[in-house]
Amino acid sequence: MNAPFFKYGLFGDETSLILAFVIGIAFGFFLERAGFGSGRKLAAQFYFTDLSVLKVMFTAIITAMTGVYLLARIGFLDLSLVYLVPTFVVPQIVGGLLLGVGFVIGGYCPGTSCVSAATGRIDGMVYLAGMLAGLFGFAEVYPSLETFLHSTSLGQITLPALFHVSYGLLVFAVVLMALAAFAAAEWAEKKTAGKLPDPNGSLTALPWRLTPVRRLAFGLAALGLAAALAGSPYRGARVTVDTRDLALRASHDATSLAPATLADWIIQGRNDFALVDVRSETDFASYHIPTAQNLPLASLNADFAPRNQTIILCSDDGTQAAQAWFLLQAQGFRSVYLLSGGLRAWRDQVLFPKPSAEAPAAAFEKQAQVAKYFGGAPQTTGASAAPAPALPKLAPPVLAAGPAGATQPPPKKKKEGC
């Protein structure tokens, strides 16, 4: 089993935010019982006076970090498959500096403004209100605000990758800024509230015996050492093939739909699955099935979609798509579906179908009104020796009408990120 289960298809959406909502509610939990659902708490770092939120947050940054660098060092965890968050660096010092302005005045964060208000305090639920006509005012006034809060992109860049250092030096870095912050946080507590340090709970007390946070501590430590000896936690671009079981699913008739059915999920707003064009960028423009996404072969790395992904791959006859098949199942990826026989197979089939002598009248009318609806029109019997008919236009309008009951498919669900 690896990780992220969630891209290795282990459990779909719905479980996704069952999982969400349970780990939100512990999380919650957790922060009220460590006192930080009172704001007085919260707003005592701002003043030196009591620095646990501090320490409790670095804790959580080395302990997660460590983790994650450990378990992706292992191969238990496909660091590649982590989403990041795009930099953009000046709104985001900009939105930075609010929370923090924030911060001071309320007394909160998001997260634990949203505790503070399900314990019943007024404060907490004041400036959870104030959060929420935040956000709708937001809403309204981001069109304006677009193009500043899309500058100075540095996309999805790591520290490591932007100042060309070693990932495990990195983490032993912040490993040892986090320790002396705790030094630091006992020494401001000292001095501002005259708080003196609990030896069993304290990095700098005397006497100087090995308690829970000193072995914590050294534990920690010893970690960030061996990041900082170890290689990337990323892993390379080559994979392991299992050729037996990749041609036992080659042969295998379940490995492709036919375009008729394509057709039919389109037509019903289906957003379950991703369909993509592996052909070049100019014959992609020139004419591609609606929905689809262009992403040409040498393109498909192994984070443009999660595991779990249902993945109809297209090109013009089927080649290139078979070729790209190979490649995602190679890279683990298990829902991927070829267009059986390619655009042509579309086009004959789905743009321009000609009646059958086999086929009832009914199944014909149903396949004509189909083509209308993608922008083509049915053939007669008798045009088999015309020339084959022009690809339709690319126009938004051809699938604002459509059959009975058709309606028009919603946009692409955001797969990740907040």
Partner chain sequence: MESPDRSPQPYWNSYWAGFGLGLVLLASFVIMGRGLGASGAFTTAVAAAAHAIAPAHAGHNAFYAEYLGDGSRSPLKDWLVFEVLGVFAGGFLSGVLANRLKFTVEKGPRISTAPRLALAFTGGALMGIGAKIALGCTSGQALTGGALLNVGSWAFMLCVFAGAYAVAYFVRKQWT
Given for the second form:
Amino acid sequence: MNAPFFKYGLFGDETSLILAFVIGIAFGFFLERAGFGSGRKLAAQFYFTDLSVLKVMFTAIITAMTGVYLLARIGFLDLSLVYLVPTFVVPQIVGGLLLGVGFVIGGYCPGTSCVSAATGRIDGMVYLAGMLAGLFGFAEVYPSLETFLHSTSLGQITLPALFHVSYGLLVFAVVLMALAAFAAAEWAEKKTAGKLPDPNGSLTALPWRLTPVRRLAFGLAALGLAAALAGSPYRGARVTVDTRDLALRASHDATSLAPATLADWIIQGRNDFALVDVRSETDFASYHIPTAQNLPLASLNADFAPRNQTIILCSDDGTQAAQAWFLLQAQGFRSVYLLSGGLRAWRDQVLFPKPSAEAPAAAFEKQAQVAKYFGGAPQTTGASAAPAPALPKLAPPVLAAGPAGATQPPPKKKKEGC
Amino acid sequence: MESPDRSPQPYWNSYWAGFGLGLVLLASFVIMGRGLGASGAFTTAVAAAAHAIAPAHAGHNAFYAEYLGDGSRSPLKDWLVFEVLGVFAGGFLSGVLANRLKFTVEKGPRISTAPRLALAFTGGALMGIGAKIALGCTSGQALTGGALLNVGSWAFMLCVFAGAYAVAYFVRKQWT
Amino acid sequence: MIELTTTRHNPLIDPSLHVWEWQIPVYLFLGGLVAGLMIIAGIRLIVLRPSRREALVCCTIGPLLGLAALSLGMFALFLDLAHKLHVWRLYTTFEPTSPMSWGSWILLLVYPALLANALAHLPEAIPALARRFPVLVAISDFILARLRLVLAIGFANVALGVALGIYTGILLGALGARPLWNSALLGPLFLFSGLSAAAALLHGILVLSAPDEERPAFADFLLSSLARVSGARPLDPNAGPVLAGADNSFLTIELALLGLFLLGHLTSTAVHRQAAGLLLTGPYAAPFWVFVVGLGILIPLLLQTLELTHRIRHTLAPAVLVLFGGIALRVILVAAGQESHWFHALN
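Given the form predicted alone above, I would also like to look at the protein as it appears in the form predicted in complex with the partner chain.
Time for the whole complex; same chain goes first.
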């Protein structure tokens, strides 16, 4: 079994929503248990009287971080498939400052305000109303902010990649930093609130005994140390391919798709497959099949589609597409098909079909309609000797009688981030 | 309806609550390949409401369009919307089990209810705007991105603390 | 390219079209709720001695709410009718094979039965009303003095409630063109869903009426003024655990019936398997599992169990969730049913 389960196609969209609800219940439960339904407890963080926010947040971060690292390192979790919010440096600094100000004024952050409202806190409910108003206002001024919001983009990038340090080493560093921050937090609490730490719930309190909390801290530190020594968590370099299996698949006829079938699918407006054109960008710009997306062979990385997505590859004569087919098979995609004969066959069979002696006239009539739909032209018998006709312009003309939806662009993916 | 002891139970130790939260986050990474979130659900709700009230206006706004999807299914059938529904349910369950349900206003002793609620509203609005500028809130950015060592998330997280500590002095009457 | 509109393309014939909107699910929900209120009120009237009838909640407030809910439901149904002026024609005929005809006659009998049940204890429950209209006292005395009449009213409420609850399910089940609804279990399913909604509603009213220091002052003020204006007697809180326990049984049975309903489809023809798939894995899976099963049945079941074992205090949450789940069940079944199709199985 490979993780992330959803991206490897273990279950579909509907099931993912049910799991979202279950994960949300656990999330809300622990937030409330931590005391984050109370605005006073949250705000105390900023007056150094109760540093629970820091402790809870960083324990959660280092737990998940070491967990992700180890699961990825043993090859169970494909880290490249875990969604990373893209980095826009200045907007995220400005947004962070604004959020911090809102945090101490409002007393909550969006997640904790849900928990506070659910436990009857009226200020939490008012906070939620304020957030909705803020979001609405933001949407109205969004067009004028767009350039700023997309400025200083670094793409999807992690700290190890930015600073060219080993991922595992940074994991260890963050764990140590967090443990140091916990010790400092406990010291600050003792100073400002003058409260004596509970010896069972504290990392620094004396007398020194190996309490469960300390075991947890040592455990996380040990995992961090292991991470520092264990190398890259990314999978890409260590794909294992069953060559026999791959050869069997390749020799199998069922891996290719006839141009006429693809044409039918596009006309029907089916959106359960991704048509990927692996030629260069200039070739793609001069002509491509409607609904195709351009991913030149060199930039074909694993995370452009979920592993269970049906993918149809096309290139000029099929050679490049076949190379891409091997690449995607090796990366775990399971339903990858080749457009048989490539774009050449597409041109001859779909755009400019010729009537053949044995096929009935009605069949050719249908072919001719399909050709017109894609902006081509059927060839009459007499013109068979003429030179190959020019490819149609991009954006084929829409026939008035064409079925609705057939010419719409492929569905836009909804945003994944928060 | 007899009533046994109904005084609120103490909160869990921060480290253990955080450890639980971290495991939930890890489960989300393993199951879904994405982290937790909150503000996105409310953005979807606002976008859906705008779409229901003024479809043409919402359709032309690039911000709403991003949350409305392609129209093939309800925009409310969204991962974060269902997750946040769960957050409400989970928070309620935990609260009721620990006798912490109470209609009350969280505030310090030196401020009355109305100004506290006005500040809560203001804070919420600032949070909503900030979360959209930064592409996420404390859950979606700080927690999730923090665990993934995301560059933007760490910059964001440090700025959240910086922003809050910078302003804390001026609203101290609200909390202490 | 459709050049000729044949029957299969006619939007009024193609069964994939959604003809029913919100009115029908709302009517089905309110009908089920009324059925539940009638059965609970009838049973309480039959089995309890007059002095122990928790006067207000089950035997008076229940039927009064039932009358209001029934009128609302009938109005929703009326809104759905295409020929609104012809509604009286339903009562010029009786068609023994048509559930529609059965339904319209049951609905006609439900009103007097509910009213009689409410009148039996109205003067004790709302003394202020009785002082203003002494005739209410006379009616109540007349009913309570005759044990047979009391029993007759009780049994009539139970019988009509069961008939009404089952009828709301059979109404869908009779439509052969929608495979999802082809199940005799829809009748009992809607009956028990209605019963759980009714028990939850009454339980919720009890929770609201009980003194509660966790409630904000303005809510307490509102509730106590409401009681003062209506002149109602305080409710008997002892009915709370009874209702919560009953609700748990109803929810458990509802869950089992839902399982059997889906199992029946899964072991049937391909068309029915596909229809059940709409709820289990298809486009209605997420709302079905989260709203109907999760929020509507499992979470209230858990909360009420904790309430009954005194682990947590009684809150309004189970009532709200069960009522919401009841609406969600009808909305989703009606919407998914209209999408289920005999023709899909062909491709």
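Numbering follows the first chain given and starts at 1. Heads up, when I say rigid core I mean the largest set of C-alphas that superpose within 1.5 Å between the two forms. Just so you know, these numbers come straight off a predicted model, no measurement behind them.
Novice: Once the two forms are fit on the core, has Arg40 moved its CA by at least 2 Å between the two forms?
Specialist: No, shifts by less than 2 Å.
Novice: Do you see a C-alpha shift of 2 Å or more at Gln92 between the two forms, with the core held fixed?
Specialist: No, its C-alpha moves less than 2 Å.
Novice: Please say whether, between the two forms, the C-alpha of Val370 moves by 2 Å or more once the core is aligned.
Specialist: Yes.
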